[in-house]
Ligand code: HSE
Amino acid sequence: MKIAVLGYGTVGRSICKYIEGDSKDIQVAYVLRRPGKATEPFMTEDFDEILNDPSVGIVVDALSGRVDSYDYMKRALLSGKHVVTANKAAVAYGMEELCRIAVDHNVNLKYEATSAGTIPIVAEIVSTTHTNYLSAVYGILNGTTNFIIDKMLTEGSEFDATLKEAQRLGYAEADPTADIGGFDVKNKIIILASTAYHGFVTGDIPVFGIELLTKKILDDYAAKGKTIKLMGISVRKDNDYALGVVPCVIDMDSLEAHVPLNNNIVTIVGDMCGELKFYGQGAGGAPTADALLRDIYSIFNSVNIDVEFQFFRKLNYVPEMLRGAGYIGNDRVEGTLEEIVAEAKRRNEFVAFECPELFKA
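Is it possible to get the structure of the chain by itself, in the form predicted alone?
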């Protein structure tokens, strides 16, 4: 089978290198690059060249920009080609439309690499929903922010200095807004909740990042045997659900409290399996490429997901399902996550959310 890879950054190069060295069954026919960058015979600047080649069975999206990635994926699906993607922003933005196009054209849209790095969380969620009703999905879904919090807690450094170290090591971008603002986690929890709950969730959810976090805040919680982790959280009952992104207060004895550096941990809760936790590298070129390659091979080996079955529910967003206490400055505020985040933003103060629905703190 021939594939086309969109983008030739760290992830795109990793995919090409692996396939060229270790795959006898799959061939990279094209690599799409920006104008002026197509310097090798297998590279192209023209996406139509890929679409018009019937020998290309899979388009592998390793791009970062939402707009171009979404457009390329949509056009590839409409042309009858399978799509494998790592672009969380594009999938979270157009998940419903892209999935419906995939169903209508009898092709696969695979998105394992969009969430939690190398952890096979999408595959595990899909497998678990065959025998379980899933009532919650939550976890640490961003390696950059977890690295920052872990370093601040273990080394006693302040936020700005730790962010600079994360940028120096390549964990954080020059513009870290998507990570520290919680927007990267927002895209991931939208994707995972939609998959777990068999329907498409809203993108209009409460989001609060860690920009206002200080060493003193972490020290104060540590003195009480607690800590803080930025989390994507979601719950469901029947067709009702709630979700959001917020720094959460957790017990220092919890598994989440001991997730180090750029690692992730994701929890799903089912009626038969109970609580399942998945841990692994949540960021980096090799882990992301690994997740993309697994999706490529699942299509090649005809292990296909019935997308129409996955998203048959009409879900209702009910913010009242996520209630708890928000610690804003010196105040403890009771309410929904949506209300608490809104109040913290109004005050421009850091908030930590205590959610008994998901974990004790």
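What we label the rigid core is the largest C-alpha set whose atoms superpose within 1.5 Å from one form to the other. On a predicted model such as this, the values are computed, not experimentally measured, just so you know. Residue numbers count along the first chain shown, from 1. Compared with the form predicted in complex with this ligand:
- Taking 2 Å as the criterion, D240 does not count as shifted between the two forms: its C-alpha moves by less than this amount when the rigid core is aligned.
- Comparing the forms between the two forms on their rigid core, the Cα displacement of D175 reaches 2 Å or more.
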The other form holds:
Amino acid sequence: MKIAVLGYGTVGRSICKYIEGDSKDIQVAYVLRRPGKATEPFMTEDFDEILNDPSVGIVVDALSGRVDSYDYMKRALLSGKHVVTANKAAVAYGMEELCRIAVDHNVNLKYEATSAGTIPIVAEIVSTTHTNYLSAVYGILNGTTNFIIDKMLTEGSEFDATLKEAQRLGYAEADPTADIGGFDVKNKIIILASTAYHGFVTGDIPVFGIELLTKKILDDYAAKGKTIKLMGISVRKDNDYALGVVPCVIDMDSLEAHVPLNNNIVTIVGDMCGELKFYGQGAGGAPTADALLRDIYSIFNSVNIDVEFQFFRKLNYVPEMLRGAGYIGNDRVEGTLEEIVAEAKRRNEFVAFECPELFKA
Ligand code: HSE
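Since the one above is the form predicted alone, can you give the form predicted in complex with this ligand too?
The complete assembly is shown below, putting the previous chain first.
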């Protein structure tokens, strides 16, 4: 089967390298690059060349920008090609439309690589929902911010220097404000909650990043046997749900507190399985390429997960479902996640959220 890879950054290169070295069944027919960058015979600047080539079965989106990626994915699906993507911003933005087009054109849209790096969380959520009613999905979903928090806590590193190291290691987004501002996690929790709850969730959710986090805040919590992790959290009851992104206070002896470096951990809660936790590298070229390659192979092997057929619920966003306490400076404020994040933003102070039901703090 022939594929076309869009983009030749850390992830695009990893895919090409793997396929050149190891795959007899799959060939890279094209790599789409920006004008002036198509320096090899297999590279093109013209997306129409890919669309018009009937031998290309899968378009693999390894681009970072939302707008181009969304447009290319849509056109590929409309022309009857399968799409495998790592672009969380594009999928979170237009999941409903992309899934509908995929269904209408009888092709796959696979997005494992959008969320939690190499952890097979989309596949596991889809598999678990066959037998479970899922009532929560939450976790550490950003490698860059976990890396920063871990280095600050364990090595006393400076925020800015650690962010630069995360960029050098290929963990951070091209614009790292998406990582530290929580918007990368926002995209991921939207995608995972929609998949878990079988309906498309709103993008209008409370988001608070770690820009205001300091070593002193971490040390003060450590002295109380607690720590902070940036988390995407979502809960659901029947067709009602709530979700958000916020630094969370967790016990130092919890699994989440021990997640180091660029790793992520995602928890799903089901009525039969109870709490299931998935752990692994959440960022980096090879881990993300691995998730894309698994999606490519699942299409190639016709092991179709058919996630696009499962978004049948009309869900209601009910922010009151996520209640807890926010620690803003020296104040403890009770309320919904939405109210607490709004108050912290008004004061421009760091907030750490404690949701007793989720974290049993
Ligand atoms: N910038 C992202 C992260 C990459 O740090 O988690 C993986 O989605």
